[in-house]
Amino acid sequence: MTDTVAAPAADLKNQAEFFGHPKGLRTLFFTEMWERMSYYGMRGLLVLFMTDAMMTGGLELTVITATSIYALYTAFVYFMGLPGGWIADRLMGSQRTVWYGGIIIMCGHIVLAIPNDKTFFIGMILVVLGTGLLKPNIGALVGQLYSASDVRRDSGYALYYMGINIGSVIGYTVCGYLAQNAGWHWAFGAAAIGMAFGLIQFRLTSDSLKGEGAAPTQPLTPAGARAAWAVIVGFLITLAVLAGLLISRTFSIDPVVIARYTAVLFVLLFFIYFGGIFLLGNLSAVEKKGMWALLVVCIASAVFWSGFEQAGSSMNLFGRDYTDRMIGTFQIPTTWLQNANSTFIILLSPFFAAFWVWLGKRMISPAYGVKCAVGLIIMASGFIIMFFAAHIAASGMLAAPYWLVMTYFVHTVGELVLSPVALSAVSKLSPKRFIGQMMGVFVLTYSIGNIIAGIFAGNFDPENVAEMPGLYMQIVKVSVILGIILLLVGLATKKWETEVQSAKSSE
């Protein structure tokens, strides 16, 4: 019999208890799975609910109004991750921020489940605020489970990403079925229950995190913390007052105009912040080259998501109004068609991971800009499929579901080419002392892409189906042209990327 020796506390991170990974990954895997179930389950319903007739429980908004509200919602979900990460780092720690964020999300879904159109937007605001607290910090906690030299980190994130997609499948399936067969608000209620499951298991198993993220990494002084909380409380009071005035119809806003101004604001913020680091960050010549190469990646990301995120707006409406969803006597819920993306990610991710390894062994390593441009062009080619599907709809017939499924397949391939590569580019091309801030700047590309996607989707006029093929072809032309330009620029920046990585490896 061999004596066992207790592992030192410093080695706890290396203990394998969940598919060869730290036990804490199981806590984060299932918390994120249930949170994504609630998020995607609700997100898949938004445009459908807002454009549905009042007699069947919807808000009966126009397509352009509904897609503009959807654009603002999805854009701010990502944007609020910036203050959410700051609150965790400076005030609360990741664990408490995730916990309270989940509670706020659950409350938002509960409000959405109330059959009252006046409280609908309050529910959306709560989900935005809660997601901004939870989403960035649960992802950061995954990384904190591993030491800097732990080779399992990348596969741990791959497993975590699997949980995200399993959750989205559950959300689209459950909430989509309930929306069609029980009513919209039953579906929103199911999203609240999903988030509750995530909170319960997080609380019961949080000990497995071994204290990671329990305290702020860069806490403010007591005076600084009081000032920060005063600003946060002031912001929330202002938001509550504005919401109350809108509900009471004291004044009104035009979501279409707000969405357009917000898109301009986000683009300006991106270039101001990016330019500020470039010009005022005291960067070396090599670091500036890395920033130029990273700019190509950021532009590709923004354009990519502006096309990809048609899934929740224009393509969702196409699935509801112009797709034959009958199988015998059963009608496929509209949101089930969006399951294709998550399913393809789960099936294809291992093959893409092996493909990049295969390329690496053959010393083939395209520039980050080239990879992202290729992902953008692949995504754009998916809309060629929608161009033909839209022609079927314009002829007065319903398109078969496989048109949307094929489009989602091509879009998923584009996502798997661009998304992980872009995140890797931020970590490797950013100046070391600005990596955290550059990740925040990069998140702005998601917000920009989402809000542009919603604005563009507002051009789809349900009363003028003949315009639809041209609109999809417009996405193809713009995305392909920009993709080719970025591809050529990416070829030129390959040398700069090599210089940056060589400089970092020698430090």
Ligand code: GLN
Contents of the next structure:
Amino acid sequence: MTDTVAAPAADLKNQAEFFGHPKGLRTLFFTEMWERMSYYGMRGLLVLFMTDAMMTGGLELTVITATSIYALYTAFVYFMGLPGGWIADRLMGSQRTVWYGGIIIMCGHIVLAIPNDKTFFIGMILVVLGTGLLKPNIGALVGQLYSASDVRRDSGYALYYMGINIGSVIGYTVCGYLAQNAGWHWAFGAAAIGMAFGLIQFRLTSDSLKGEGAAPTQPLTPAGARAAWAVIVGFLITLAVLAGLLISRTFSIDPVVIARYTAVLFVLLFFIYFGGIFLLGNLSAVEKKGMWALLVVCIASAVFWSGFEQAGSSMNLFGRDYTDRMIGTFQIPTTWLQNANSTFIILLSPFFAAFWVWLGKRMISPAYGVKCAVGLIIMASGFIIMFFAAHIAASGMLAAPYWLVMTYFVHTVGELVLSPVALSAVSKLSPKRFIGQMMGVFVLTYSIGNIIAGIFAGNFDPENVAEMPGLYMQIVKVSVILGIILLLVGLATKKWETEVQSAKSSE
Ligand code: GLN
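Okay, that is the form predicted alone; can I get the form predicted in complex with this ligand now?
Full assembly next; the chain just shown is listed first.
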């Protein structure tokens, strides 16, 4: 960005009231913080709960079934961002979509709190539907607080990202503690309470958004809206019938097979949706250039998360099985290692927020694609550490915990260079009337990353530890090569980004 010009003083969007940012950022920060508390609090326990014995309150599923359900759950949570973005743009506006999304998430966690195996999957479906409505649209709203020429956009997203991770730490800690000391369903209940805090806070302070996202950006005609609602209701009825049949075990599905097909389907859908907006969205020449720049960002994001999301799978198992977690007589719980990422984000975020502002002030503003490619390469280099750690494990010894912690540190630096920056890029480069849908398309890259990471983690064979270093090296090679290609392409996109910004500033 070359955007160092401040918007006019009269511009309400420029009111600085939350760490130098518009007041609306506080509303979005805390709503997303609580939503992520509920999401990660529950997600951190999901595989453990599903594989736990029935005697101790679990579902007693096999590890492969549980990890496939986990991969499908995390993938669908983000996949539903596509319809969620569309509903905001065309039917309800982002504010109302976020609100109802939050209510559905809260209901999902309340259902999960009921100690009944059959209702468990209904709770999960509700969280998937609600997150699809909330996640892309709250991300889009953040960007709408800033005018096109406002230099604070990137640091605003960095701050917002910090909120996401404060929420994760609260979730992992509170829900993890309750699961261990009170029972699984108390932990799921705590997630519902967290989301309720987020909703109350959103309702009480949403006027600070100053009407941003109050109405759809591209409303349908009344007849079109009626047809859309009919389709939505039809979809929900079909889903309810399918869920009923599954729960009553009228038919069954193999989550392992479904996970593989889902990965292919999501990659195809990404290109179809992105291509659809590009070709059929009546975009101007400048808007199309912005879309090309965004494509680089989205590809970098999908590859990044495919590697990064090993944290919940292969690296989690590495922490449990091949890491010496004893400090004297105390054994570090495996889940604590998971917290390292969020904790590093919280510690490092202020530095990154300041770093982007510092760079911006010096007129050093790499293209978004370049930043994301660098983030991807940093993430890949983290796996070089895992390559060495895996060698230790392959030689039959336990690796020291600092190997994982160092990897998480490097991954977190990569995440901070890519993830908040990518969100900012989507908010800035997308054609304004498609903002919700473009955020939905972007969130689909999380989905693709999660499902590919899950499938890749399936290659880690506990019976064949000798293969592990090679598998980590494979991630390094693929990600570095793709990172370099994207970096070179990203260099070319800078001038397009500048054109988009000038066009938006003069709107
Ligand atoms: N931690 C980030 C969030 O929760 C990114 C999640 C992801 O899987 N990409 O928003």
